[in-house]
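Form predicted alone, single chain, as structure tokens, below.
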Amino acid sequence: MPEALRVALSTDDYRWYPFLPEALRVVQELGLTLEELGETPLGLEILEAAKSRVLTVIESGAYPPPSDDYRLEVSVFTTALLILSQVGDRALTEKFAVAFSKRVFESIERDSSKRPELLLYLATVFGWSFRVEGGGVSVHFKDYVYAQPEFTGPWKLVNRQVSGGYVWVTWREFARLLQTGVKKHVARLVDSAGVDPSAVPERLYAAVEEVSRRWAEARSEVLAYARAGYRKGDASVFPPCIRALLEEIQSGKNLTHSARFALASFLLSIGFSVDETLEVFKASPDYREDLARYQVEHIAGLRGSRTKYTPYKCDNMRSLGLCRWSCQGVKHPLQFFYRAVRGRPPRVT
């Protein structure tokens, strides 16, 4: 690591970093086998912790705190990852990522500040290139796009000050990069974490069954509900926009606040009420539904300036990336909408 890169960790640093290469080498100085997961005391607490969190993230959608014992954060969390990689489900890690990655922002947001040199090694762990200067950070275009929470207002690159192929940030928003980076680096771990089923033993295998079955029951509850959403108003009658919107939520990506706000903004006006609209977000994976139901609830006109939002109009729907499609005669999803209700659907190029 270069000098100027040097960080000092300590045993706290790997409770809320366990990916950092150093804090997984604690697990390999345990010495637990594979076989002993499950098997004795240690490796019983840790699979049963492990299986809780991904069983926690799936009911939640947040990622528990870290506990006091960093041996055994960093042991749950890589036996996370096996359970992961055995379900084999890439929406689930999708969901697993996100929740743990926002997690980790807690500490990366509150170490910007005291310890930015702990920033850039996490970059470094990330494998990404950058310079400090300008009173934040330089990141190299690739790695920026690579990890832009937002493809759209500031955050898009013809926006961002650029410079010998460096995109210049504040540490606020390389923390916000870094949130990204992890997110990502934790499904490439998730991936690199298989082993051959054969091999997995009896009290794995039942905790990545249980895994898989909690699973497979709510996301068949949300996939049932957009479905008979899709038979209560015929799929046809949606614009294509919105149609591509709820396929992407239901496939367990992570819509951007411009695509929520229009995705809940046109339901909310079709009829659909706030619990049905709720339901459909469900999918998210990083649903919570406090903060889910305060922000439909605020569209609904419910709260607030109890103003009741509807959605944007076509032009809007472009502008923000949200739709590449040309429907003949319409400037508005909504008519879109109320034109093929009435059986006269309009041509979509």
Given for the second form:
Amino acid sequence: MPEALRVALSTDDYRWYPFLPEALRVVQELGLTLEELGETPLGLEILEAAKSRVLTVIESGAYPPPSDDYRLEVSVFTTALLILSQVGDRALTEKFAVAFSKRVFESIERDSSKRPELLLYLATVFGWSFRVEGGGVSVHFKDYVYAQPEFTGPWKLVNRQVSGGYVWVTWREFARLLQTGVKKHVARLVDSAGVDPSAVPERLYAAVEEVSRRWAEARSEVLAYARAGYRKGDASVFPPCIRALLEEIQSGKNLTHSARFALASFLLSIGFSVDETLEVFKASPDYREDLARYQVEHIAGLRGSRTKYTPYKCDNMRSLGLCRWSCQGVKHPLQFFYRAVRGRPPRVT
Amino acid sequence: MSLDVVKLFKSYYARNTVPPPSSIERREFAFSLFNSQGMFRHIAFSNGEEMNSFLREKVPQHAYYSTAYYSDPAAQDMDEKGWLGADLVFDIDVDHINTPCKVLHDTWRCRDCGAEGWGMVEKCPSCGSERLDRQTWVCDQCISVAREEILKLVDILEEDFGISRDEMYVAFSGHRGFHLHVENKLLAELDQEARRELADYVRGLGIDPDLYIVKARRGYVYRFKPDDPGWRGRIAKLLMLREEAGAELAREELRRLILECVAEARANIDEKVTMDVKRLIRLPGTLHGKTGLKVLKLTVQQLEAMDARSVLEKAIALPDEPVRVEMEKWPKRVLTSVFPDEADERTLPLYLAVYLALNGKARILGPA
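Moving on from the form predicted alone, kindly provide the form predicted in complex with the partner chain as a structure.
Complete assembly follows, chain above in first position.
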């Protein structure tokens, strides 16, 4: 590692590299609290922008270019991380991190010829060991394999110049390694952005719900998984409350109105069609196709107010007597589902 | 005299103290016991004394510890153990390597057509069936091959990865090969993907010869010099030993030569062990339940200074009093002994008789 790595950072750098410790300090200096995010006009603007960043990533796979105001940019970025951490779906975090790192790469490439010291500084922030030599950079192999973009051909470790624990790369390749570094760094920031769910203000939570719903719509493979699981009678991806409702309905019990709403809105949210959802309800003794269809279509947002209803959150489920469990770190049944699909089902007690 | 292995193992653990692995309180232990099915896992010890009293009391047939460090190694659920990192481990097992001595000691019999023979075969040469019963043995030649592989591996780890031999130790597994353990704090956090890349590296897997050659006037030449680092120089050194590589060659010909050099220089490890970040591995100082040999911990320097024969001799942990042994199909070579002639019954040291009985169908008849 170079003894004294000096890099002059401007506020313009904060726009492009909002994950840098110096940039994150800006948010702290603003003194913006979690409560204000949902209340003050500035807070709401930031929250809206952050939500729209995540939604843009879900819809187009691309992270929008930074705004001109670096303070706003950094705040929006950190709020987006907060939303992602509350949604708690690793695949969405990954998608976001990939899109974001691609955007940052544009800037890294620009800086690689003019300000190589900035690239070295990024590597320092990621905790990499490296030294500048031979017209390129030698990166410690543990950091190289961590950031390797491909595992075949010229990127494969076995095809590199490896000596004394260091892998030599060109500046151009170094920039590409940093792109992966950015991606993993951002994913790590999301992991550590954990906030006590009870401290999350209502408005922020609404944003989390909307993102969860849009993400669910976008994920057809998740849906396929859920459908297959449902058909095979393997309901382990469903939270215990929904599982219990499914069991009740399959054993021929009549559900209360709120129980029906909870089940239908959940299934619709993870992507079941109206007809598939109706299939589930057919086991009910008092099933009436016309009435049920009307209700389900209503919940799906196809009728009436045209609002698509999101399922009750855990607090409401509890109040309605539909939840007797405690799922670790989960505030919403959909959260449970996403984590379970990713192979990390929350602990249930 | 019926063979009382438990008694022999018991007396070994009563007389010897097994050195605890580093950070013993962070490791999971697992044991299989004589006369008992399955593996007893999720065991933790806070120090070496605890571990040794366990060994003396339970006298395990096989003893393992985790290469991983856990915050709660005794937790029953893997997710609750709290993975903190894992040593980087390499396994070299002659089971996977066709050593020249195999025709002298290994036998196979086809379950489908009944054909049988000596040596190592993937499938039955007469009917093609893969349902084979095998009897495999280990001898000093096998261990010599495994030792060579370990030394190639050490060279790659030192030269290319800059890992100091002070951070490494070797263990003779007590059976067919060696484990190489790297205990380095920074490397402990490597994930599975990264470990696979390192495993591929030492195996020379994924080398693209096209990246190693360059077009010359009439053909292709190798791009790198013998003193270039890593695989580039390693291949160059071996190419220098081949006359045909001196001239410009057709592309295919040079590619083939390069891959031959790679096959020669690669360390023939079992990649599954290196990739596994939650591996259980034999605990050095304990006995291998299928051989009665000791899992022998060595420094790299010690291994360099020893030949395969002395490794095996040092791993002998059971008494050498002579006993009479009976067996139908004797290997011609086993451990450090050679049996060129046919015989039904022989007089052998007890440790060897135990190996033949545990790993095969030998019967110990009584003291000589």
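Just so it is clear, the structure is predicted and the values come from calculations on it, not from any experiment. Heads up, when I say rigid core I mean the largest set of C-alphas that superpose within 1.5 Å between the two forms. Numbering follows the first chain given and starts at 1.
Ser265 shows a C-alpha shift of 2 Å or greater between the two forms [criterion: core-superposed Cα displacement of 2 Å]. With the core held fixed between the two forms, Val330 has its Cα displaced by at least 2 Å.
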